[in-house]
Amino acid sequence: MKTKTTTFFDLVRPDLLEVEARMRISPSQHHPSLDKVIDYLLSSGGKRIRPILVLLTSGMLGADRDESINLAASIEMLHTATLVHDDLIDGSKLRRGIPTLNAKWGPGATVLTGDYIFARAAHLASTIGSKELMEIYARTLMTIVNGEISQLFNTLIVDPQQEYYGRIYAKTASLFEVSTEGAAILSGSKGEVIKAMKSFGYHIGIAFQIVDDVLDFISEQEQVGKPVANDLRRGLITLPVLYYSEANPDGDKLIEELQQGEMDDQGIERLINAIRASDAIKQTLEQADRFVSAGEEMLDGMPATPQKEALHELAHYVVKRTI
């Protein structure tokens, strides 16, 4: 029997299949290494669930099929892109239990080859022939790039909370945002349905990031493929830190000094120890449970389809996956 976690899988396989094909190919002559190197990356794993989401989202609204696959192929391009400049500012030698392209190439070999990935996506998208698209595509980028200089010059944060979510829009939910946004506008929909589509996709987006915020912490190595709390080790303070340090009389005094690179490696193991036993785990879930259902509610009114039902399911497998 097939679980719910799969259905709305199931209902796309087809049309991911394809949107794996175009991924691949190339549009002009290049380096032969760089055709190895997106095969590795796309390769390594990876739910693909910003395509599903520009899938299911197009199939409910009926937009073109073969511009919704360009559309789902360029946005997991940029997603990739991200991921290889991520994984070398944060000096990440694995992610998802494989060597990251940082850990086998050098820096500059990388930063290039992140550089064309995003090219790539960019003329992917490109094909599909939408202004209104790409500026949405070209807003998405700068987000995504601004929020990461943010996070490397910001020194003084004010508030905490309002920096974490901004920091994980930029991160994560931006990309969600454009997947259901882009596939309305493909759709030819109308302004209110772009809009609702562009909120489930933001409220979804921050639900799978606070639960991939929960999962750093209480996975295991092997599960995530990095170190756990790694996050916490690199001084980010991400939602169960948070709702640690509010129920902790020393919570301000705790922000500040993961913030400085103050705590040691002794008081960090102490600290994740003490947020994994504590009621922060709970509260940030919960959370995440509000996040998606603001989302569900903006699916009130879209045709009743197949579609329409996954983008349901997938919302409830964002809080209750285990990886």
Given for the second form:
2 protein chains.
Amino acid sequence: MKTKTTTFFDLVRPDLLEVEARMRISPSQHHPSLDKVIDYLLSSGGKRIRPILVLLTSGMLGADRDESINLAASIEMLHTATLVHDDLIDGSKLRRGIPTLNAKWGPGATVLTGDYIFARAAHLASTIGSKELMEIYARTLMTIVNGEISQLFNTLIVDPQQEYYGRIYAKTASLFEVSTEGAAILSGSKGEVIKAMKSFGYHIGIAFQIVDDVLDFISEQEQVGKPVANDLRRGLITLPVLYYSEANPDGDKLIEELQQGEMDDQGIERLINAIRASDAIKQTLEQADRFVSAGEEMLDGMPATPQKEALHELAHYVVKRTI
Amino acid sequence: MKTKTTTFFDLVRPDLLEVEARMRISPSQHHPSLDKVIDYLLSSGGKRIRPILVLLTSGMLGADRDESINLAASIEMLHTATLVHDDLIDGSKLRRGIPTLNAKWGPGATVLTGDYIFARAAHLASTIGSKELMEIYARTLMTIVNGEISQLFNTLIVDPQQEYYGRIYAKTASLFEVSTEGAAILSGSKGEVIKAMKSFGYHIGIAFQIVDDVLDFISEQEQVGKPVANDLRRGLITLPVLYYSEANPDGDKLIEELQQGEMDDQGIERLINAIRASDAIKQTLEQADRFVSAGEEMLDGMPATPQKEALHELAHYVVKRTI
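Having seen the form predicted alone, could you now give me the structure of the form predicted together with another copy of the chain?
Below: every chain and molecule of the assembly, starting with the one above.
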């Protein structure tokens, strides 16, 4: 499997290095601390899966290399900016095992750094000069932020599964979608190709987040850089919890208690162990597989290129990864 | 004077109503609370001076009405978003005399609402479809945020006047500049016209902020909605303080004490009263006048239209206003 994941990565390695470089170039004079902090944020890892999606789709459909690199860099910057603000909102002290900006510098600098990175993302996108792309791009930011606001306001949840898919669409799949859709737009492809690639991004994005939510349950702290079942501890109900509750006679009551924040720490610990020991994890991974398969179908009519094969590999990696 | 200010406003009233409407139209589905909060923020006043600058410049140079309205709405949204985040950074409880979002809702919702308004601003700008404009626009956001970061990091100040002008450029003049420059770009004007209108916006913006800083000293709390000499109390050194210190034998020591935050409350009160009684206020207003005059010179070669006259009136209003 190691070889497999290396393959799709290898195909974009030179372009990805250029993406890394462009994320670090500032188009304007700024305070020297900003270079340091942006470097700190960008060096802290991340799989660069969104840029890879852009680059592979662009390569497959023959989009301009330079524009694709700018789009890839812009999308990763946008993603980074939202993470910076997220850490402030959550009050997280760690991300990927290293201290968050908020923990290091406090809220003021965190808000501003996120804003600055938004501006850099917008600037990178603007250099492409596509009205259609800019519109979709701005809409995606609205979707992401609106998802977080809905979560914050803890609206009455009628259908927890629907709420879950809406939330992970906003949080993750929307930016995957714009990665593949945006690259297809850059290539000047026909509407149906753009639509298919958008759908590919959507399905892979949903699968990616479902797997993330599984990893939150099954990984140990050292691997994910945060406590196990961090989501549940923060009152966030993910798919493993929903499947567990469905198979449980007291499931509805369980969900309600979690939503109301009525479960004590001991109850949470018992629940985490019960979910880990149950079939819910397996069921959740099967659901992720279904999304990946639906996504892969979208590649059917695409040009037979090494990039197309790599997109299939990337789709498999999304569900097979352990971190 | 009342009649004068009404004149330039009257000329853009119908378009300004359309700007107000477009700022409130959401291009995507979102949480219902967002409508309420955006309406709350937009209804809390503001002089709409940036949209007026866009509309008058567009009218004078013959830019497309629809695009101009979108640019005006976009710039005011961008301005609003930065204010929302500012209130969080400052910890301000009031703005324009009404509770800030941060005081009402807390930091999480404040960050996200600001982000959402940024996205809306970007979306409005993207509908215009000008690559040049989008680039300048993204750069302006970088300038604004970088200015705030520099302030937050309290970098060693070598030349306090230079620091002051750099700060008020980032804070205010940069967005005035993009208002007039952007409208000139939309009109398809020649490079020299765009440059002149950019310079007009710059000079009027600097004058506007200088007057704001004077009003902070001379107004009573009821008028500005915050305590008198709020800036100085927060350790922010503005032009009246700089002129006062220049005329004072202990001026350098005074500035140093303020920069280091070494002055006690009694000292601050004494200083505020001394500045209010000194010539510094008059000197500062004279400096604002000089910026307005330099700005007005830029209008010399512009088409003789009612909008041109209105821009002159607006320039005078900037220094004559009392709120």
